[in-house]
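The chain below stands alone, shown as structure tokens; this is the form predicted alone.
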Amino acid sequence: MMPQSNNDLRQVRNYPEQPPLIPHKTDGYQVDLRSNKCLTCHSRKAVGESQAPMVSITHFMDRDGQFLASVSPRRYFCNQCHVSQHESKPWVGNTFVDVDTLLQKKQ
């Protein structure tokens, strides 16, 4: 596996509703039923000191749309949706075009 990118720069999302990418290393982060290392910096209490973006408000909603005091259990495992990037060349070519480019072509 190639090394993870670790530049802490937010990356542009390629399509609406894309989960943000993780701009730093997460090697050794514990995310399980007992602990979530991500919340050390991204919880509401920690963002003032860490300057990391706060967990989205959508992560505090249960499946019925009710807001909870803490992160919803269904949104607790961050690496289900959010991924770190690796410094590597693509193994195969692709023709992916982001939504802004696609919309510009239609005009």
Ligand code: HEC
Given for the second form:
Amino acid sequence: MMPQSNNDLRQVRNYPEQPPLIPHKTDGYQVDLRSNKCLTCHSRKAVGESQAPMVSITHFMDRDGQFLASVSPRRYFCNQCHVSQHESKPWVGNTFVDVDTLLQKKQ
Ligand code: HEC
Ligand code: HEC
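How about the form predicted together with ligand HEC, since we already have the form predicted alone?
Up next: the whole complex, starting with the chain shown before.
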């Protein structure tokens, strides 16, 4: 396996709703019923010390749109949506363009 990217540079999102990519290593980070390593830095309480960006307000919403006091169970398993990256070349080509590029082309 290629090493995980760990350059701490936050990546541009390809569209506004994209879960941001993780710009640091996450190997060995435990996320299960007992503990959530991610929240030790990204929770509301932790960011003063960790200086990590706080999970956004959507992470506190339940499916009825109500805001809970802590991270909602549906946002607990961070890696369902957020992924770290590897320093490797893509195996296959890709012609994806982001929405701004697409809008520019149309004019
Ligand atoms: C030791 C503290 C720490 C832990 C643990 C940690 N992070 Fe981070 N994370 C950071 C910091 C600090 C940043 C800001 C960029 C940087 O310095 O890497 C960051 C950046 C991010 C970003 C980018 C946010 C953006 O707006 O671009 C995501 C997503 C993220 N982390 C997700 C996770 C997930 C998921 C886990 C658990 C698997 C995790 N982090 C564990 C400290 C941490
Ligand atoms: C169901 C998908 C999903 C799960 C699960 C999830 N996130 Fe997110 N996350 C997103 C999306 C989408 C965004 C960007 C839009 C937003 O802020 O809601 C985001 C944004 C973020 C950001 C950037 C916030 C900002 O204001 O820049 C951080 C940090 C983050 N998530 C961390 C986490 C951590 C830590 C967990 C686990 C406790 C987690 N996320 C679980 C989808 C998810």
